[in-house]
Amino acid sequence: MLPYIARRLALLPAILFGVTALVFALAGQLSPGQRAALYVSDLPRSPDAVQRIIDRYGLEDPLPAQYARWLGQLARGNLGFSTTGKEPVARVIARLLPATLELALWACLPIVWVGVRLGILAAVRHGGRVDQALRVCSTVGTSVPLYLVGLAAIMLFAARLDWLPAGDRLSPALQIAADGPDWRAPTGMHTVDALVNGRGDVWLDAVRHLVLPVLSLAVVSWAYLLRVTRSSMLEALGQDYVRTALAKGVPRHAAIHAHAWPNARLPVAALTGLTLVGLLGGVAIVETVFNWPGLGNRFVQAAVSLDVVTTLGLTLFGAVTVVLGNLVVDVASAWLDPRIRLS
């Protein structure tokens, strides 16, 4: 196991180098003048002011020198200054990360729990009516984009039926309480902090605000996870050892759960991990549609306002998160499946 982790860790610097280089290259799409203009707020932008900034920050230096300087700042935790947020990008991340984490963590549970179960169900009932219905649902589900799912959910459950709130993390009145000086916020996640503060009403309100975003994320992920689990499970069910087990009289549910599933779950586990890592893009979409004050929402707002510094800073943060997440998934799969770590 240790050699595998060591091998995997050895690749990390190369990938991180590539990720930073790619973000740097994206910024390099802009001319020095355009990059300087990002920081000149007074209009009309006088050419002198722009040229002064170019000189002062060495925006016309050779690219390797600029890249090295930027890496040095990154190493010190400086991701630049967000002009739309009027604060450093690093502080934007620190401030908004809890909201995003809360949404993502709540989404994980139903996605994995229900998605995998539906996949097993479809495989066990292979060809039956349940399987057919689930297949139709998952095919349609993969064709509905997440932003439309969110919008439709808002239209139906918030605007039409008025069952659940359409956006934000808390109702205005309770938000004031959560922003107040007496509020203890060890995690920044309202569903946890509400318990710490002993406020049942805030907890309930926070959960009510989570339902639609979480469900939107889940519906789209289910469609995908169901397919993967179903095909993996079908393959396992067709193996000789399952047929042997059934032939020698092992009860059907035991054959499914004790013989087929342990083998089918390896690829499912790996893909589940990747789905959760891949949730990042989905979270950005859902946050924007539901006006959830998290990192993804801020990211899209910054991109629309052409605030390049914030956009690229958050992109880099997202990519590094994915790289580390993939690492965890790989190590976990190797731990589960000796074939991976010995290959």
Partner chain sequence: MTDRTPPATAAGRRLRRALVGNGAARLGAVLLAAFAAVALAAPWLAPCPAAAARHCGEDPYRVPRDGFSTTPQPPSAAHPFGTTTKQHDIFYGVVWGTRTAFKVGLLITLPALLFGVAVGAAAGYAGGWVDEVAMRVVEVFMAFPFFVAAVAMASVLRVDPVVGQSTLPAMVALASFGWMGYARLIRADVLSVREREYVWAARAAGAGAGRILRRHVVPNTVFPVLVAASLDVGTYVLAFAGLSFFGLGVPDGYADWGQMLAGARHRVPSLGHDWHLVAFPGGALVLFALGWTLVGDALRDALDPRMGGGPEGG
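Each form is matched to the other, and the largest set of C-alpha atoms that superpose within 1.5 Å is called the rigid core. Positions refer to the first chain, counted from 1. As the structure is a computational prediction, the values presented were derived from the model and not from experiment. Compared with the form predicted on its own:
- Comparing the forms between the two forms on their rigid core, the Cα displacement of Thr20 reaches 2 Å or more.
- If you fit the rigid core between the two forms, you'll see the Cα of Phe317 move by less than 2 angstroms.
- After superposing the rigid core, the C-alpha of Leu71 moves by 2 Å or more between the two forms.
Pass me the form predicted on its own as well; I've looked at the form predicted in complex with its partner chain already.
Here we give the lone chain, stripped of any partners or molecules.
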């Protein structure tokens, strides 16, 4: 196990180098004047001010030289300064990560619970009406665009019925309390910090703001988990040890959950871990639709505003998250299934 983890970690620099080099090359398609103009606040922007920025940061240097200089700053822990956030990129990540983490953790609950249970139900009722209905629902769920689900949820539950808020993390009045000097925020996640501060009203309001983005993510993501769970359970239910258990008089419920499920859970656990990793990377579409102040929303703002430094920093953070998340999923898969042998 340890040599395998070491080999995976050794690949991390090469993967990050490839990702950042590609993004940096794409960002380099902007002219030096366009990039320098982002750092000039005076309007109209004088040519002399733009040229001073170009000379100071070497924006007319060849791209390899600029990329090497950026990597040198990165090695010292400097991700650069965000022009859209008016603060260092590292601080942007630290400030917005709790919002994305809170959304990801809450979204995983309905995704895993609904996807796994419906997948097992479809496998047990294989070929029946329930199985056919769930297969149709999963096909629809994987086909509908995520932004369309989010907009439909806002139109129905926020605009027409006025049951739930359409965006943000808290109502304005409670946001003032959460930003106050007496508010203790050890995690940055409102649903956790509200419990720490003993504010049930803030907790309830934070949950109400989470409902629509969480359901929008769950509607699309649970369908993938359902299909994987169904196929894995069908394979396990067809094995000889399950048929032998049923022939010996083991109750069908026990045969499904005690014999088939432990052997079918490996791909389900792997997909669950990858789903969480993808959510942690920043769900840009959902965060943008619901104006959720997370990493995905900031990434879209930085890309639209041509904020190259922030785009590179968030891309690097997302790449590290995905690589480390895949490593954790692989190690967990080996722990769950002793049949896996790592050379």
